[in-house]
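Given as structure tokens, the chain that follows is alone and in the form predicted on its own.
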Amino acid sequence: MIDPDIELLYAIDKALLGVMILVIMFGMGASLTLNDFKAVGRRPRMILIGFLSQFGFMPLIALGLSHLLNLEPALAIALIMIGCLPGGTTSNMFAYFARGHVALSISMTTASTALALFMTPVLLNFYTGSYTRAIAEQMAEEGSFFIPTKDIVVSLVLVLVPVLGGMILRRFSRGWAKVAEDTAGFMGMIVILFLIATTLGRHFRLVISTPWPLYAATISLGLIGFLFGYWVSRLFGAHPIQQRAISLETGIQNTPVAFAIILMSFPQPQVQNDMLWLAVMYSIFIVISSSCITLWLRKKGQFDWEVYKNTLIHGRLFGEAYVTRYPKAFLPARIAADPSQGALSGEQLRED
């Protein structure tokens, strides 16, 4: 679909991507402690919902969209790969602004990032068989094509090395770790917006000529993920602040890691350009849709968030066994039975 001779990303773009990935993953590590890994075990039900959403539903919906919209093989592989990737620190940042449960979001990110080393290459191989065969047939004269599982694992390992560095920094200096964490989120957004703006400026005609199925696929993947995470978590009894965190964790995928995998693992010009273009389009629309969803969730959750914070303050002042009493019918029915609106429920809803 995309001319292999077109240079979608210039050398400066690739350098910025490399720096951004390093800073973002280092910042993610700076936000983590060993207690965050222990917290995963304290929230098994919510983590399981997140796991099924992230590695069960998202790859399936990416596969479904690929078939429904009849995407080109390389585009389908890129969409499925993005569907197999965890949310990263971006979802944590949006969860904070959406008045979601940040500690749960971080726990889910921790679990999904670690599991991605195994789940991403396995799922990608499982769901893309027909597409890899189609590309191999097209490239018959140039050689066979296959999913480079080893290269993908190496890419993920290299991306996770800065996470370990960030955790070491936090172990010795919480102050500098906080600076790294804040810088990562801010820089990530700035670099993504810069890359989007420059890419669109250089390739505006390509944007105009991009067929509608690619727009539909990149927009729908995130939106369906948000809705699925929100309603499935609600169906399984998650509290409102947890629903918001799970929704954003499900819908937002780690596009910097997607760029890294594409650049490091798929050297074929035609395949790489198609995959990069889909990742660029997804990056554009996930920023827009995440911002809109976050504003909606933030407004929707204002009341229960204020009640939740009030309950936390009461717990700290009077002890965790203290039950906050509210006038009859003061709490809406949807949150009246929520432990976070009355007595705290052990570690489940505590802000770590």
The other form holds:
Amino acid sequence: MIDPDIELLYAIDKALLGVMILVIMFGMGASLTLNDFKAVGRRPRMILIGFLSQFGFMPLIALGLSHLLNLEPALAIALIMIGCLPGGTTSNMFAYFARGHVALSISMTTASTALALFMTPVLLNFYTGSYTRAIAEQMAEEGSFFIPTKDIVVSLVLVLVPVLGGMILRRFSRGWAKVAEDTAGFMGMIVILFLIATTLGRHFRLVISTPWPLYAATISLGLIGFLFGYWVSRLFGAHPIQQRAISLETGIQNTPVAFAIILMSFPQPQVQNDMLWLAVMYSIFIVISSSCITLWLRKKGQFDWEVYKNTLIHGRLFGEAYVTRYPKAFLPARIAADPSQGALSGEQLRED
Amino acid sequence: MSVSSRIHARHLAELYRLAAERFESLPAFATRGRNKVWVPVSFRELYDRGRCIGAGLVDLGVSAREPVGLFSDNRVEWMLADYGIQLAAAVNSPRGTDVTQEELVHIVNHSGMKLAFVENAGMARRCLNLKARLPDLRMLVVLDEAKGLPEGSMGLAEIEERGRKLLEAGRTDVDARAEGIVPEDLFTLIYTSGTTGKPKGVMLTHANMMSQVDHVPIQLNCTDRVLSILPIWHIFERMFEVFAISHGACNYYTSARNLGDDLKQVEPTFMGSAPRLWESLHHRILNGVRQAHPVRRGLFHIGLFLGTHCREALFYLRDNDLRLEPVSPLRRGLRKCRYALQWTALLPWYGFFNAAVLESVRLKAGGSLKGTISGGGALPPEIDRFFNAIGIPVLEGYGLTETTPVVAVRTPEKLVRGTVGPMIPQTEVRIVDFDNGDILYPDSTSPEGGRGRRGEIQLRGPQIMKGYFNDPETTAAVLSEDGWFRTGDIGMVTWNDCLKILGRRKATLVLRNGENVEPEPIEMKLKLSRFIDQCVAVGQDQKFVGALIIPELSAFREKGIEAETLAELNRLPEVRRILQEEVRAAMADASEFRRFEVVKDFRLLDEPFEVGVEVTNLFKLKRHVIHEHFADVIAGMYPVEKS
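Output block for the form predicted in complex with the partner chain, input the form predicted on its own:
Following is the full complex, with the preceding chain placed first.
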């Protein structure tokens, strides 16, 4: 356990982090429209698969890792909480570069963000019972410990306010919304660099003394999430383009929300320190691992993406009735079996 | 994963047939029809209709290996006509509609063509008006009948219909024709301007073209979209289109006017074009940036900076930097460490800016470009750097009509800026001393193998032309017995085995838009003026033709303008005014010079050319020397484009 006397983040850091979270969530809202919500209804099957892997598998993966690696209770709670979070807008950008289905990624982010208000506290309570009791026993003298469901809901609502604000901005000015979106993206990178700088600069001893299971847990959570998302969606017959979007959406969680919840709902110094430390490590590693996974998926998906794009553009230029037929044995069986030959029945990559 | 769909064929007729069998309903070409809607033509349709036209041509008496004219700009009917010509085992002899009257007469008579396809009624009338001078030209076929058929011409549809009836009746002589083609037969006879003035007929064989299809190192398959903008009668564009056909990729015809739109609509994955196009795209992107929000403008410049320096480091680390001189391994190792540091430090930032900023810039070019080939002139270094920095790899290549044309081209793995890349497979290069004919590269006696030495580029390979049509003398002058072709270009081989072009010894100027200009007729015309003593037309790789002029002191004296020396004379404002008027008058005759050949600007020189230095003792201009000596003066004539 981390020494509770160490001040992992100073008050000023916390304030800065708060501002950054605000900017990032505002930018997330600026990238969304009401149509993105409506679009959720148009592809219920894939959204359901995404839902299953985000709220079904991710918490279970986190729980499994906690048990397997024998994490301390506070760390385990943090890991499981990250597992229960919705997806962030970063996943949309990664989905774009991984040649994934961006519209699906956006729909999943939208759906999971809305559902998180309910799912995150419920799942957290459900999976962390034994860990909560363990902490409560340790802290018997200082008072009781429980998962502050109400506070978590409040924090979630609070981070959703800037999202709503961003959406309203987008409604009135696309240009400014784009600026907000880019600023948020830039801020996202600044946050990561800020976190790296503070931890390496101020708490270098902590970096060295952190036991390996914590590294293993924070690195694997994302990676196993990618793996599950990729194969579970494949099992349900998703097209490679959708598979890549679901995979990234599953592994990448909305970490700003994690920080908001930890800072607002877990005031106990030692619990907060442990949880923050894990969240910091997850944030750093997820950026690195999703960059690598994105590069890999991009390479792997080049061919089916090109088939998909070409078919789509034929339809756009020559009329919807135009049928593109590739030569025999040119397409792999999986895409060839799809009557649209990869065009997902003319569905657009991004509806706007 | 890259899936190849390449077809191997012995000759074009076979290629066209196999492409139809393999790619069937896939689009081979697409053009904007009426209402600007895109209309595709499939490989099958092209072949079936081309076969009818071929049968029609055979029926009209076109014999095998006979040259057939094709005077038209890019359009799908061009390709249909070519399918017909190739399937009838004839030879196509193409030229655009901007052909001058004299060239037209020369091409028709020199090749001995009896039948020619012409783009439209206007072009047909031009030929009909010259009838007296074109005794052998018996038939004109109009591709686009929208503006009617002049008396004495027939429509493409008529030939096609005639052929269709024959084929339906079981008269399939045309198939036997195609069967009879051997790889050494000509597929085209392209007339290019030569140093002597009259266009020369470059004979290219089926084997020449097929070797390009097999060896040009570009990866395409039938999911690729190629945007075509260059004139198809340029061998570069022609090769590219045949290359696309052999891979099942679709060619989309665009024009300078529609380019911006078409890039976004078609989202091409590949493009071949001249430097001019990259300049205009560069211009367009920067204009967009200038109008953007200051924050975005700032982000763009940061992105560009990061892109430039990240690529630069990567180029060095992969040994793809421009290596003109040998560098010791230790020094290289140290520099590599530096660049490795630079790369790691910039990578995270570059990663972000690449995603947030540069991607949206790339979207201006459609966003799907895997690469672009630039040929037909040297790419300005700043344009080259720009596109590489924003993540659109520009593959500059080198070749001539005589080489079908590609002999060297950069590849994604060997993308060395400042060079035209490594030689393509089966193509040999040697660098030869202009004066004594010594082979400077390859040289097994020198430790560096002859790299870094400058001389004439000579080439040997399967793409080298058969020769100039009916001109054994000129052929012998450029093509040696053992197959080496003298390009007349000056170049060297870099330390990482890429070819670098340094200039041209030959007089022909290639403007930035790829147009060839012969300086001699221009100079001769200018020298007719009594005020001009000597002059040189310049403009290699520039936007327009310019001239260096040495005024005639005595002529000005006669006019009452007194000056002791040229330097003194050149400073007088009325001298420039008089010369401006002279140049304008000399260039005024539109039948003599094409629009791009007109001298638009000039500079006055203060000293006459020195015999033995700038001119030979026979007063022949030593152009490469002049270009070198007056590089600054010439550069001053062409405004540097602001970027």
